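One chain comes next, on its own, written as structure tokens: the form predicted on its own.
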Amino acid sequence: MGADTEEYEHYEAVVVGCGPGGAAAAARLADHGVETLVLERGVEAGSKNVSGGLIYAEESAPYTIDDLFPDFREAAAERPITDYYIHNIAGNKVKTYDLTDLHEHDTDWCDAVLRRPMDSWLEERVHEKTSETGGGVLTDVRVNGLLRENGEIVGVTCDELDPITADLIVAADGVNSELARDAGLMDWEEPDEWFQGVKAVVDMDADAIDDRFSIDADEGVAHLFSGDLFEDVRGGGFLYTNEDSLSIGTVFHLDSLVEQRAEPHQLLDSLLTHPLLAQWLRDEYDEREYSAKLVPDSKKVAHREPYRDRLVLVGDAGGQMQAQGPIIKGMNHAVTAGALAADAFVVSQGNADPESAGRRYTKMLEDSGTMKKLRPRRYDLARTVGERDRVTQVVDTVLESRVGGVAVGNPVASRLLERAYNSPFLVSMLPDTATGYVTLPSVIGEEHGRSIHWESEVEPPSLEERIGDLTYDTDVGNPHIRLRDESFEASGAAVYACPVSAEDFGGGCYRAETVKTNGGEETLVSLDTQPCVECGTCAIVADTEWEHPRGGKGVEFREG
């Protein structure tokens, strides 16, 4: 866009998105006295956001969320997570390992959170802080692109407002960042660079949580699940205790979902109805909310130089989500990145070079050790051999043989495996293959597991019911996704990989239909964006034009 930008409103800093990364950036900028405007596309911060979700305070991190917002834990978190387990499942046999050592490594504290109450609380604090600098928070505003002058990024453009110029632009607009893509810093080309997470928030009385999970009111527990309950799809499940609810979900490599033609809602149901969960869920199942999101695989996509001109990327927009086996950390890195980006801008003020803040921010990410966590070099080394198909086939064949059973099935091996699960060094180099997510956990479950005899009485809602329970403000006449190619070959994967679609369900976003053609038949894909949960899956697996709905429109999550 070429324009006389002097006519536009100007701020020292514009932050796009008020999740933890954006809130941290805005709060830190305000602490420095920088005039800061925050633009949030939801009706309230958190209404568009979903996470597992645990937020960590790492001992080694330069910033934690309670450094910036001292009342955070008391006011915005659910429960501290004090116990951490992984369950290796083979049919109805389960072997459980205590992962508390891994969980507590470099951890000051860790709390379960729900994004709507958390982010909306952050929004209020950020608005108070930024208002004192002459800025504030504006909701219902979708930033749709970057404003350029003579080819240089100088601001943002919006659906609802005139363009705004700024000396610093912080893109904290999430995993489907339109600003990162506009700047050429993100693409949606490769499914193996992404995870897809699907979650149910389940209602449960606080006293029932304490009783069924054997914890006190000021304690919480995290359970992870892997093995054969998801058949051959690479990934796993989780259960986190909130104050008066449970967050139960699944996270899978997106390429594996596509290869296996697996439907996300069915994989979630496989977890919910497994006999292991019957001890906690019993015969009461009240699902408050169904949701989904994409997760960038930081090992592959965390941007090493997350800036261009005056633009810096933080959080999911910069690929800063650490998902390495049982290590799942994202919001803490977003907080660190947001605060460092703010500090970098302040240190660089007065420098005429528009990229000085971005370069300083990049150096701070490196010097703080954040990039080493997001992109461990040992993983790059391990994957060169460990992710070769032939290697995986040989390893899995051996593990599933009698020899593998004997090797894994002895007591010494079990103790060594528990130590390996608790080793941050080994976990961070785990190759993204079926071996670690499916084969080995299944063998462990088979060889060391105890049989579970509980019977699940859970009847999860149908996909139609889940969609019907969500809140939407549909932007009638303005679909935010358009199919460019309706052939099944180009866009058919969306019919089963979209978390609100299914091959035998005609009420979701995507559906397939066989039509008569001259001399034959053809299967075509059609799209209805009304039930969209805005995860972005179809932008990767189908041939689409994808953008966020206008400010305040689309799905509104109440739990997140």
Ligand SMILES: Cc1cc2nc3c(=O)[nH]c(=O)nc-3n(C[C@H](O)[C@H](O)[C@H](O)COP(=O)(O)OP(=O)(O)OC[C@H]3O[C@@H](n4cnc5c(N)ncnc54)[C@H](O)[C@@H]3O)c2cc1C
Contents of the next structure:
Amino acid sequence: MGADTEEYEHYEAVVVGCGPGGAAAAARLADHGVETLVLERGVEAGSKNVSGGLIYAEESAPYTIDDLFPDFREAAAERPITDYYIHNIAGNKVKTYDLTDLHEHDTDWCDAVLRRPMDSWLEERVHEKTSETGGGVLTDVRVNGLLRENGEIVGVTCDELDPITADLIVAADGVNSELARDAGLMDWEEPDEWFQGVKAVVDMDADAIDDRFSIDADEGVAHLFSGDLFEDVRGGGFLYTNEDSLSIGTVFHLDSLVEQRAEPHQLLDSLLTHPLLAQWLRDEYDEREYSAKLVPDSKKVAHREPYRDRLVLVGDAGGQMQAQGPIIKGMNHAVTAGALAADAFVVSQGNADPESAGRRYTKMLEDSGTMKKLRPRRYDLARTVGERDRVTQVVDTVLESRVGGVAVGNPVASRLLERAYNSPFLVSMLPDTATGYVTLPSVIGEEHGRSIHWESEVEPPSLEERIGDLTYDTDVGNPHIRLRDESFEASGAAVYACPVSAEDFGGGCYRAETVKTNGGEETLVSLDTQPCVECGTCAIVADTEWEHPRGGKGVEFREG
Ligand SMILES: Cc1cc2nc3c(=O)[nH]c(=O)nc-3n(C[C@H](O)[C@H](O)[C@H](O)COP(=O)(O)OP(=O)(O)OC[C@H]3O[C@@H](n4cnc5c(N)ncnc54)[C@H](O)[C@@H]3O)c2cc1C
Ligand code: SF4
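Having seen the form predicted on its own, could you give me the form predicted together with the ligand?
Entire complex below, previous chain first.
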């Protein structure tokens, strides 16, 4: 090592980010006695994080979160999820399928979680463990890049601290990983590689939840929603029961949101105000928090070799977020990957080749079957035919015709469809088209659904109220996103797709304004980062210089 970097503080391992991926990596490294420092940009772990969120413990996974943190379920989770349904919606007609078979496939247990309480609990455990190795967790620290020596990655640079060198660097910095991008392992260019999730946490006392969802205190339920209630945007909605709140949200393909010019907060409101939800929400809608975040689509972006030099990518930073049909599995894979990366480092320690840990980690992801789940080969086969526009058009036209109605509309077809929805094999090869998300569910709803006659009395807060209820520590005079190109062509998509902006709302992040120019008119886009919820969307859909705010700055989620 040269004179420059020798002066810097050195740890055997530095872990960037204390979400489930970083917490798992750090805990496992500490269990192996590796001196481990964890750097987290939030004021507390979880204050920046958003999930739906159901955390799965898969039977086939080499590590689950309770393997690493044995008290996890009791101390950090909300409710075990014991029932699982999907609702196919056409107007006010709804056909419900029981998805318990898919939910229970390869599942040891599954709990609902809220990320602030979950991650802050993990942070405490990780701090205890890593302190014993001579490291610990430092919050309020944003890593802003990779430290290189002679072109090789040897450490990290931070906004708040001097550079740090390490034998292993774990990038567990989530979606929009600045480290993965700095290493050239991920770009932020294609909207079709990402989903955008938006969520409301809704207050409801525990007894009301038990009563309205017909469950016991130690049970929980997941409801999913698809069909025509989200215009034609590809994606769906979810409702999960927590201990004394509900998590209700939407997850959409980002390219579809952009194509349809749909506004995420309005799509969320379409779900909240659908008559089907009136039976649970009744007339006391009290939203605790509005939040949003991108998630990668592992089928397209899970990195097959997620390492460079001493750097390894785990969790969302490596694109390891699996949409298994309608079931979203990101946290569990982040945990598995974090623990495997730690094991790989330990077995490679002493090897002079800086990439030996990364190579071993890649092999472990393959050998454990994790990579196969993230990037199923059958999807690659199915998409080559199924995602051609012409094929989608033909299938959708047939489905929407009388012939399609007759084919789907008999009881045998309905039973077969319910079985297909529950097949892990079939859902993992579903092409990413409107057919599965919109057309087929709408036809099922139309042909088999019962009419819902309840009236929704829910009045969701306005965007202004939602932003007003959030906590921010604004880095005044130091915006973390800058617009590179103000033209509507380059950056206009953010006016719609940003979850805290809207075409007719002046108080959000993005605005479009028509200005007079010599001889004509031009629509220009402007940006105010103050209300930003750091979802990452405009890094992909607008022409920006995008980074996370400095340590402790920006939005602070209480629920997550
Ligand atoms: C609406 C929605 C619903 C979802 N539902 C589910 C679900 O039901 N089940 C499921 O398993 N998954 C779900 N996910 C996906 C899941 O949230 C992610 O896959 C998971 O959080 C990934 O974990 P991670 O540890 O890789 O990253 P994260 O949880 O994002 O953690 C990254 C951490 O790194 C920190 N960080 C980032 N950059 C820096 C930096 N430069 N310096 C220091 N610290 C940094 C962040 O503050 C954060 O604490 C959902 C996501 C969304 C948005
Ligand atoms: S400004 Fe960008 S990162 Fe911030 S909330 Fe809007 S789209 Fe998301």
